[in-house]
Structure formats: C-alpha cells, structure tokens
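Only one chain is shown below, in structure tokens, and it's the form predicted alone.
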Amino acid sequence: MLEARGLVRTYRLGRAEVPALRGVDLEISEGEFLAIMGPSGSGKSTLLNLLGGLDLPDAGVVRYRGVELSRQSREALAEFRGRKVGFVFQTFNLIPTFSALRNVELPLVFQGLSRRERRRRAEEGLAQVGLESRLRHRPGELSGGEQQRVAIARALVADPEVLLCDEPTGNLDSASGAQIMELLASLNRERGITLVVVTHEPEVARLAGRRVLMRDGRIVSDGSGEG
C-alpha cells in the first residue's frame, strides 16, 4: 500500500545541515498496524510526514499503491491528503473558536459537499468517537482526551484508507492515552484502516502488530510487536 525507498531528507538551519533521514526503506501493507519508535531526533516524524505527502524527500521515493507522490502536482497531492490519508497530531490542531462539529466538518468543505451532508457526516464521526453529546462545545471546553477524539473524528470524516498519528497520546494523561489508543486500535481491527503511529511509549507500541525502531535517521530494527 505504502512504499518508501531510499528516503533522504536534510533540513538546513542557517549554514548548518541537519540530516533527518539517511536512506530509509519501508513497506506498509493494507490493514497493518505499525508503530514507529525511536528517540527524539531519530527521524520518526519526518518519515511520517513523507509517507503522508506533507513533505517531499531530497532523494528516494514514496509510492502509494504504486503511484510516486513526488511526481504528483500540488493539486493531486492535496487530493491525496484530503481523501486517502487522515492525520492525528500530538497537539490536536483544532481551531479554538470552532465547535467540535465545525472542526470535524472542515475537511469536507474542500470536497464540495453540501452543508447538510457535511453536518451529517461530522455528526456521525463524532458519534463514532463517543462525543455525540459534545457537538457544540469548543476545544477549550473539552478535556485533552476529548479534544483528541475530535481530532480523530476530523481525520476519519473523509473515510481515509490510512491513518497517520504522530505521538497521539503525548499530551494526555495515562488513562486518556489508553482510551485513545484503544479507539485507534479498534479502528484498525474493526474497519481495516491502515494505522501508522509514531510513539516513544512502549505501552503504545505493544498494541501494534509490527514495530519499527529508528535511530539517527535510519531503521535499525523491524519486526513483530509481540512480546
């Protein structure tokens, strides 16, 4: 489903060059639950951004179902991100002045759907994450766990095939984090959504069927998440 070959990405800070990825190869199968682990600065988030088309590599290729992302137009990449991939971030990235409902509706605005259809799908999405009674609440009126559930509903509302999550429990207490991870795991288990989670938490990674460990911009191990 997703394939990375020889990925290289270097960031330039003034005159300094900071290598983030140093030739990464990775294949992700449809319906897989993959955890990407490693210390800060190992390249986890950079890899996730390249897999989702949020950034492009300096060298190497990312293919989605055989289509090379770097060869796509800006419009085609936006279409890919809007319809095929859902993103969940550590910082929630909700619009503070919007209600939960409007935050979840937002990705659908760019798909040309009617207001009625957007509302219906957003309500369904919030119900799927257990927030049907919190539609009108703004992010500041919700707990951290509830805000992340809104972010997950927003990621799911366009019915993506892949869900890319960057430290989704990083800003949550342990109980809320466990609930969020069970929700994500159930989406993978029951709906077959391909799930890729960047995390530094072993208890999160243990839920995955496969673990990849990164260090210094390279994958140093790749195997079963069991044990």
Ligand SMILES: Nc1ncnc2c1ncn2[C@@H]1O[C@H](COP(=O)(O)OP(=O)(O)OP(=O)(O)O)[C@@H](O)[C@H]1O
The other form holds:
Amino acid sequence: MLEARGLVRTYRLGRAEVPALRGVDLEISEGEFLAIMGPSGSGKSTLLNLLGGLDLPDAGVVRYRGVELSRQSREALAEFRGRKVGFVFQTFNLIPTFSALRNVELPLVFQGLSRRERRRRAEEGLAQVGLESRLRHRPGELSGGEQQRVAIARALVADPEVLLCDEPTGNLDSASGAQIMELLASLNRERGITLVVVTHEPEVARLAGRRVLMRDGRIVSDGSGEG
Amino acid sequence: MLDSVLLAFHNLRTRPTRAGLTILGVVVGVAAVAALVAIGQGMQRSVQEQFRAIGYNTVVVTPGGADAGTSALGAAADRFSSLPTPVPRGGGTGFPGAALRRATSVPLDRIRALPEVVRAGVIRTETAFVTSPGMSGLGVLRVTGVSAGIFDDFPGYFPGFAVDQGRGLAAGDGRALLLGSAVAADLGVTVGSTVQIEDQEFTVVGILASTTASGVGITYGNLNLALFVPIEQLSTLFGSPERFTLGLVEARTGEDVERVAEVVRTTFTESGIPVSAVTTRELSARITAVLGGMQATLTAIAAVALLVGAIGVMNTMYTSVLERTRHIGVMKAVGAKDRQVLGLYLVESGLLGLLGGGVGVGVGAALSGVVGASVGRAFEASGELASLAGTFSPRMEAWLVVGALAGSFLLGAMAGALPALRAARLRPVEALRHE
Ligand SMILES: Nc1ncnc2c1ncn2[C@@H]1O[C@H](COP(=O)(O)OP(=O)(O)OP(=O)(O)O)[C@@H](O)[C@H]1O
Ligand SMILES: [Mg+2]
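For comparison with the form predicted alone, provide the form predicted together with the named molecule.
The next block holds the full complex; its first chain is the one shown before.
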C-alpha cells in the first residue's frame, strides 16, 4: 500500500551536507503494524515524514497505492495528508490556544465540512480516546497522556488509512505510554488501520508485527523476529 | 470563509496588546484621511450649495479682461479667502489705453435691456473713512455700493440678508445707508441717524438682522459688517463711474448661458470697460477643482500615516507568521492547502485593517467635527474671516464610510500579503521543526 524505493534525503546546513537517508527501500502492507527503531540520527523521522508526504525525497520514490507522491501538486499532497494519513508526534503538536475539541476539528475545517458535522465527528473521536469529559480543555490543562490522546483523535478524525507515529510515547511516563500504545495497537487490531510507529522503546516495538532497524540512513534489518 | 474569520479573530485575541497597537496604527491613518476627506467634502458641498443659490443661469462679471475667466476666478478666490479685495482707495485710477478713454460708466441699463437677460446688478466696493456722532475718531471701513434691487434680484448672493429695522435701499435713494448689525452697533447708530462717509453725510435707512449665515465662494462675505449705499454714491465720493467689483447677470431660462456671457462681455467692452464674464457653472467647476486639488494634496500627506499603519500590519503579520510557524506546520500536516493558509493570514491581516478602519472612521468623524467646529469658531472670532466659518461643516458621507472600511480591509490584506504568502509556501517539515 505504501512503498519506498531508493529514498535519499540529504539536508543542507549552510555548506555542510547531512545525509539523513542513503537509499531506503520499504514496503508496507495494508493493516500492518510496523515499528521503526534505530539510534538517534539514523533517519527514522526523515523516513516517516517522506512516507506521509510532509517532505519530498532528493532521490527515489514514495508510492501510495501506486501513486508517486513526488509527482503530485502541492495541493494534491495536502489532500493526501489530510485524508489518507494521520500523524502523531512526540511533542503532540496541538494548538495551545484551541480547546481539545477545536484541535480535533482542525483537519475537517480544511476539508470544508459543515460546523455541525465537524463538531459531531470531533466529539465522537474524543469519546473514542476516552476524553469525552475534556472537550473544552486546552492542551495546557491536560496531562501529557491526555494531550497525546487528543492528538490521536485528531489524527483519526478524517478517517485515514495509515497512522504515522513519531515516538508517540517519547514524552510520556511509562504508565501513560503503555496506555497510548494499547490504544494505538487496538486501532490496528480492531479497525485494521495501518500503523507505523517510530520508537526507541523495545516494549513498544514488541507490540508490532514487524520491526525495522535503521542505522546511518539505511535499513539494516527488517522482520518479525527479535528486532 | 466564516471559519477563517473566526480563526483570525481567535488569533488576534491571543495577542490583544499587539493587535490593539497595530489597529491603533491603522486608526491614525484612516482617521486622518477620513477627516480630511470629510472636511474637503463639506467645503465643496457648501461652495456648490451657494452656487446653486445664486443659480446656474447667472453670469459673473469682474473687471479686467486679460483672460476671460481667470481674473474672475482670481476675484472669486479672493472672495473665497475673504481677504479684503485689493481695491485702491479713491478714484482716478483710469484705465490706460486709447480704446479705454471712451469709458463712461458701467453699462447696467444696456445689459438689462438685452433680450436674453432677465435681471442684472452690480456692486462696487471701496474702503472709506467712516465716522458717526456716536463714536470718537473715525474708522476705515469697507463700503459697498449696490445697484437698486440687487438684494431682491440675487438673494442667493447675500445669504442671510434680512432687514431688521427701517427699510432696504430703494431706487432713487440718495445718500441712504443700510448697515449690518455689527457695524450699526460699532457706530452706535439707529435708523435715522447720520453717518459720515468721507466728506458726505448719509442717513441710516435700515439695519440688517444679525446673521450667522456666511457667504463663501463668490457670495457676499459677512453681512453683519456690511455698509451698503446706492452705487451711484460711490461715483460721487470716489469718481470713476466705470469702476465696479462684481456684476451679476441672470440669463433668461432656455438661453445658452455661455453665449449670454459672451454678449455681456462685448457690451462692457463696447463701453470701454474690459471685463471677464464667466458662467457660475464654469466658476463653480473651477473652484471645485481648486478645492479638489487642495484636498488631494492634503489627503496624500495624510496617506503617509496610512502607509505607516500598513507597515505596522505587515510587521505584525510577519511576527505572527514567525511565531506560529509551528502551527502552520501542524495545519499543513493535517491537510491545509497553501491557499487555505494564505486565505487565513490574508483574512487576519485584513481584519486588522478593517478594525482599524472602523475605529478610524469613527475617530475621523469626531475629529472632523471638532476641527470643523473649532476652525469655524476661530474664523468667526476673527471677524474679517468669519465668512469662512460656514465652509467647515464636514460631511461624512455613506460612500466615504463604506469606502474607508473596504479600503482599510484591502490595505490590511495587502500589507499582510507577503507574510501570508511566506506562511503559505512553508514546507510542512520545516515549519514543524521550527523553534
Ligand atoms: N531539517 C534538518 N536540517 C538539517 N539536518 C537535519 C534536519 N532534519 C534532520 N536532520 C539530520 O538528519 C539526520 C537524521 O535525522 P532524523 O530526525 O531523521 O533522525 P532520527 O532517527 O529521527 O533521530 P531521533 O531518534 O533523534 O529522532 C540527523 O543527523 C539530523 O541531525
Ligand atoms: Mg526522530
């Protein structure tokens, strides 16, 4: 469903060139739960961003159901991000001045849905992550785990096919981290949503059906084995 | 769209002080421009109203014929600024040139006899030594000679004219004097009193009602300060019966006023008096054009303030784009298209402009009212310039309000265009990595 071929991404910092990906091939099937692991700086986030159309590769291609992302217009790419994928970030990336409800509504605003419909789906989404009593709270008034659940509700509200999570438990204590992972895993189990999780934590990776290990911008191992 | 507006409001509310200061910057510019336009509009309007009162069928005649109209405009402009018309005291300043030796007197009867003319009148202004038993010493005052019936024939030229005591001037009057209320009080005279002008004794036949109406444009200045005598008396006092300050000729309805002006000019020329004769329509157009030019200049200066306000909006928008770079990244990650981000920021900066414009129009209206009133009072107090007071009745017309609001929204949006474009073109990853 989601496929990377020969991905190269090099960042330029002034004169210096930082090779983040040096040729990555990866194929992700529908309904898969994939964990991406590897040391800091190995290119995990870079790969995830390319898979979700947040960034474009310098060489190589990302295909979503056979459609090459690099060839899409900026507008079509925005559409792809809005409808097909959901992002969950380590730092939540919620708008601090918005209530939980407004944060979850945001993707639907850009799809031009009616206010009533947006509200209904956002409320439903927050209920699914167990936050029906926190609709009016702002991110600052929520715990880290609750904030991440708001972010997950936002990632799900447009009913995407793939959830791309970059260290979703990285900023959480182990108890709420475990809750978040249980929530994500259940989405994969029960709704069949394709789940890609970048993580440093072996406990997290253990939940995944497949583990990919990266080092220095390359995939060094890929399988359902020991990780 | 509604969502962008709500979102923009939300964003402005999160930084109320900055939004307030930015709006204040716009307010200053919009208020200055709106106030100036309102004042200018009021001026033009009052000039036009006076011309309408005189009637567009009227030809205005002024002495000197170099370029038809120019000197009339000059004279009108003099009247407009209400400075004393620079008429040398005393007569004897004959016109040079051979053709002019034939000059006899103003051909008022010949003009009146023209078939295309309904009525005509002429006035002559001189400065004269004036004294009365009721005052010590003597004053130098402006004395206006008028042809018989001019007050009835051209009431629009004398706004606020009404006889309060005694009677007006009548045909066949000799050394009769009609006084403005302020002059009568200064001279300490009543109807029947004697006033000495130069070496002649005049009898006060009437005193005008005090009036706040003040002539502007080409109409008579301040009636409260007027001393009217039959125009023939000025020939007796100062000689030169061909001298006059202003002639008014009303064309018969249906006549081509331009042509009548030509005929009037010829008639004067044949009497050896070079004049310019212009229609009131023409005169009105020229004065309006002069006022319009003045207003355009002032407004252009005020527009600098507007520019400063726009720069403030731009600065604020750049700052908030920078500050909210991460949020822009989030919006793009959840599917915001470039044009949606662009729209969001354009609406936000437009809203800054619009709010500034709304308050600015209000402040401008208040400002023009205060300026109009205080300038009016200052001119009234100055006496001689009192006729200017009436000009300062500012008009904040509906189109000005709507135009200012639409304009300030556009101004804000334009000022925000570059920052908005920058926001829209941000790459999602880069925006998300910001800070
Ligand atoms: N925008 C950028 N500009 C310059 N260099 C970058 C940029 N983003 C990433 N890099 C560099 O590219 C390399 C890979 O970064 P990436 O964020 O993909 O690593 P990562 O595996 O996600 O690391 P971490 O586990 O610390 O999140 C690193 O060396 C990083 O410093
Ligand atoms: Mg990373």
